[in-house]
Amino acid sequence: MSSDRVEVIAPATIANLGPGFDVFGIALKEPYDVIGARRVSEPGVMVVEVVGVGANRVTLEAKRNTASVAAAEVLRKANVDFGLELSLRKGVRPCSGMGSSGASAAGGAFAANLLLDKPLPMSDLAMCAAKGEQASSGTLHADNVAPSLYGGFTIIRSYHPLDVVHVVPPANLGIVAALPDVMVSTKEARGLLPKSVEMRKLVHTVGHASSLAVGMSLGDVPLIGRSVSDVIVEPVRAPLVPHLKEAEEAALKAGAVASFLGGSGPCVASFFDLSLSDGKAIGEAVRHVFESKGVKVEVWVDGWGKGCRRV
């Protein structure tokens, strides 16, 4: 342990990526949360401050704040006798579909781990962060916390036990993330999920998810684009995001290889080939769809990003 205080960056993420519900995720370069942690003698974790984008929607209650729950899990697993004070500077808006609660959870776990005399392995941090996510969404899922921790592209091979596969995406894989001024809660979006799935849809999903993972591994951006197709989850969530289909179509016409609902929404995410385009036209095309309808939108255009790291 080098000090009693640390500050870490925890990036936003896009989960699902079409056919990979609760399995696939990818880290972004921006936006990101900044989590500060201070070691204190009294056991337990306390959230002393939350500022930034949508801070009024983030609770200070330690048992419900994703960062503090994740940090507390790290301390419990490490069996230490000290506590932490946390501060959060939100850069990832809550209810965005860009892994806001996941970024805070990943950052809380990562920061707590840096203050241990004997740090836990990354696999343990992923589970601790996933339990933080559970405090927010009501379900334990790791498709946002995993890429926020590891960076790049991640696959949740198994939840029992939790097993994260980390893949370095193609260097030329560009990402456009467009966030319209619409609020979609993860709990609400999960409440729309079907209880059963037709076999033909299952076959479609397995095929596309498999080829997307192969495309990431081989560095094949066109294959990734052809593989982003969701016939199960996005169709039932689409009504939560006005103008979603128009935005996706505009992105494709502007040069994206794929465009899809980011996480539970309302983020509209698009993939493009950085060796062929800087992606700005895609971002502007999506922006125009929303702004022409009177909806404010924020757009990020870049490649994929690294995971949690110390400032």
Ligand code: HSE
Given for the second form:
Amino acid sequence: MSSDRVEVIAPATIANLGPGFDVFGIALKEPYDVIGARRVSEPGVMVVEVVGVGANRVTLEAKRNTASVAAAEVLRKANVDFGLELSLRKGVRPCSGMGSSGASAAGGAFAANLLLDKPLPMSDLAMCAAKGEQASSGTLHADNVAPSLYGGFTIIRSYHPLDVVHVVPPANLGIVAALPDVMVSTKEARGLLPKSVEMRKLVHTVGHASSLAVGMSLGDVPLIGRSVSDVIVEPVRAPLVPHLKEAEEAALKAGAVASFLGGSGPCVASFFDLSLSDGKAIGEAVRHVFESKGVKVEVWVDGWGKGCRRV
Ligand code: HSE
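To test you: the structure above is the form predicted alone. What is the structure of the form predicted in complex with ligand HSE?
Whole complex next, starting from this chain.
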């Protein structure tokens, strides 16, 4: 360990990507959280400050804050007797469907790990971060924390044991993330999930999920576009996001290869080919849908991003 203090960037992520509920996720370049950690002799993890976008919705209570729960898991697993003070600068708005709690959890775990004399492997960090995420959403899901840690595209092959498959997406895969001024809590959105799934929907989902993974690893953006289809989760959550369908249609018309609900929403995410389509035009088309209905919206247009890293 070279210092007793670190600051890390933890990127926003989009989970599910159509057919990959709780399985697929991709990291964005922006926005991101910045997590500061300071090693202290007193055991335990404290959150000393949360500032930034939607900071008032983030608890300082260490047992419920995703970053501190994740960091405490890292210290517990590493069996060390020191503690940490964390400070969070939120760039990813809570209740956005852009992995806000996941970014803080990933950043908390990553920062704590940098302060260990013997750091844990990334595979251990993913489980620590997923436990942090659980503190916020109520259930353990790793499809946001994994891409925030690893960057690029990730697949949760298994939860028991946790096994993350990391894939570098095509360089020409562009992403538009549009965040309307609507709040969706992941906990509530998970409450809408069906308890069972019809066989024909399962067949549809396995086909599309497999093809999407192949499209990511072969660098086939049109195949990725054809593979983003969700007949199970998005249909039950769509009522939480006014104008979702119009926004998706506008993105497709403007050149996106796919447009879908980001995570549990309300983010509307779109994929496009950076070399063939104009991401700004896609973003503006989605913006127009929301703003013409009087809903404010923030839009990010970029390629996919890297994972957690030291500032
Ligand atoms: N897979 C999670 C869900 C992601 O859809 O509930 C939450 O962003």
